[in-house]
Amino acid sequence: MAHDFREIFRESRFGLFLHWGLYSLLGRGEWVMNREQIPPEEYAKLAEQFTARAFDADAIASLAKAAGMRYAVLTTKHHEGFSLWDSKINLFNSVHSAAKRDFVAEFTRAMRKRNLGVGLYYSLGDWHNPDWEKGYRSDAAARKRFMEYTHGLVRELMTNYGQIDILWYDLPQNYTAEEWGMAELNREVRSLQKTILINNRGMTSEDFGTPEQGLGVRRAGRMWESCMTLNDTWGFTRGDHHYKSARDVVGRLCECAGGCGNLLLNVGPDGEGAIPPRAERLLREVGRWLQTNGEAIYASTPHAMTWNLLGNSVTARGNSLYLPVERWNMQGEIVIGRLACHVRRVSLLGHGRSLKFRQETDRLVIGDLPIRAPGMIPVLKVECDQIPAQNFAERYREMDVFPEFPA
């Protein structure tokens, strides 16, 4: 029986993005064909070297699970036009490569085995197919062929691999939404996959927004997901050692949860399909943090706490408030202002014992804290007698008013 992924997505907070294709063999990023102007016929020869001997979907699913991720998205076809599945429409695919494997089938099976949501990325652009450019240059027959090709490929993905939870479009360039036939295509997708979520990169808004490398603009009530690289690049790039620290990733995860959104964190497997060892170590470290502090992240709701000097995010669940402390107070005491409810208990997640605290009118003073932060980003849990709120008394209001700037 199909599950409805919508609520799962809202509560998941953390997913894995995998950028992998022929470009991974060159190790110069996923735009290498375009940036270096490699002719399509020359680029296509990479398929003969694409053995993918190290790609292990089960190991990747296990790593995602260990990292605390709840779903994963695979680039089934990036802009290079190479399909990672047994396509009968696009013969430039992994089954016709040296690997002779259907990686979408392997990926979807492995994710479901570990109860992870299944997301398929599909680039609408296609540098390998000559009709992509011809159609853009006013060749009506080429445009018609390319749209039929696009719809056919998406139909294959939505038909041949069981329940798909997310369709993640990208690169809707050159054509209008009408020329793409996006409304018609998405109707067909939803008829084939009743509970699927579709992102906003197919020139229609659909189910969720996708700010890139940051939080971007968020609308109240609108689902969103920040896609972000673990280092500087999406596809595997030799020499890109500029990895975020586990603390950086946790901080961004807290920010996303604090805005009621998700973090889709990208890893680029190498040309043989292996996850870089440093990326694996970082993901496992984030997973250990979530084992202790996931209560503040999963299924949490944002809390509009202002004048918080501890960090960039505050979340809530029921009568509890969660404060990830990115800026630890070195004096052994933390003060939270304007909390307009009675506090029953304060603790640090993962440390069990209650902390000493006192309430002075609208100030909560928490003491008994270690001088050094216990962990990369500790989380304070403040349990109240009601849903936590802040007191914005009249005497503070003038200090809270800042000039507005154009959006």
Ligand code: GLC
Contents of the next structure:
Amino acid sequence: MAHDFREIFRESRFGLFLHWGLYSLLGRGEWVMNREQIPPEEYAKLAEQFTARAFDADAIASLAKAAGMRYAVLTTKHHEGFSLWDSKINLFNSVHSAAKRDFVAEFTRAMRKRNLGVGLYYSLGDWHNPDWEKGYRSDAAARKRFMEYTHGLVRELMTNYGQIDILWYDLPQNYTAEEWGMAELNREVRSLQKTILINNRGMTSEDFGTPEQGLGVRRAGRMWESCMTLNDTWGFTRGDHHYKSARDVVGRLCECAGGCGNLLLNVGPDGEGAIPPRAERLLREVGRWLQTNGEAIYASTPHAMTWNLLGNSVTARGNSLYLPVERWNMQGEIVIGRLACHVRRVSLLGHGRSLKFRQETDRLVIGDLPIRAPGMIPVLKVECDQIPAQNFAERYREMDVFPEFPA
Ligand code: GLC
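Right, and the form predicted in complex with the named molecule of this protein, after the form predicted alone?
After this comes the whole thing, all chains and molecules, with the earlier chain placed first.
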């Protein structure tokens, strides 16, 4: 059934990014071909080893669901130029590999079955197709061929796999938007996929911004999605055990939700297509946190609360304010200054009962808290009589008198 994913995306807050391709077999990240200058003919032989024995789109969809994610984005073709689908235009693809499978078909079907939004990442850059490089080195014929190839591949993705919710371009840098024919291409994409969202990495700004490893800037009405790695790298990298903790991920999620953006969290399946066990455990832990605290994350709305210990992590939904707190003072209290609204009720998510609080002019003092915080990042819900805000005017006046540091 068709749905308007644009509205869902606006409130989703959490999605899964999957970086997977031939590079996953080498375990040295998705830039390995370029970094190590592996000749294209030699690199292409990896397709013969690409059995994808452990790639299970249904299991991935279930995991994303358990993690509390609302959509997923698969790298259908990364810079290496290998298509994970049955392309008639790019024969360097997964149907002609050892796996003989169409992973875009498997992925889109599995995500839809679990009611997850379907996102397709497509790298405009292509190290396999010689025309990509020849074209920008001013070979006009090669450039023309490359643009036809690009438009043709995007058309296949937009035509053969049902409703696609997100088109996630990447690596456009070597050509201008005009050279890519972006206006024309996106017009065609939108005519094939009426409700699709297109990211801003095709040299045009389109529907949403894509800050990488950081947070987006709040701009009225503009959607953003922060893409982030779970460990240090995007594509599977042997020895990269530097994982964020579930607590770190929850912290990032709060920050994204606080700024009304989404977090697209990456996992790099290994060469066989298996999700690293540690990544899986982590995602499930985040999912358990969301079961209790999702109210603070999904469909979060704007607020004006930034001047407190919790900084960017504060979120709001309508008149309710959510404070992800791990520490409170020794008296079992937490204090928020400069609150410019009346508080009606305070509670701890997942614990129901009301907590004692008092409001003295613009100071909110919440008491009655257990001395040790229960669980990973508990969330206090503060119900106000209006959209939560702090008294900014005064803050800026004070900030103005801070001495300037010498240059
Ligand atoms: C970086 C990486 C690229 C990856 C992208 C995801 O730009 O270089 O390989 O796909 O991040 O946002």
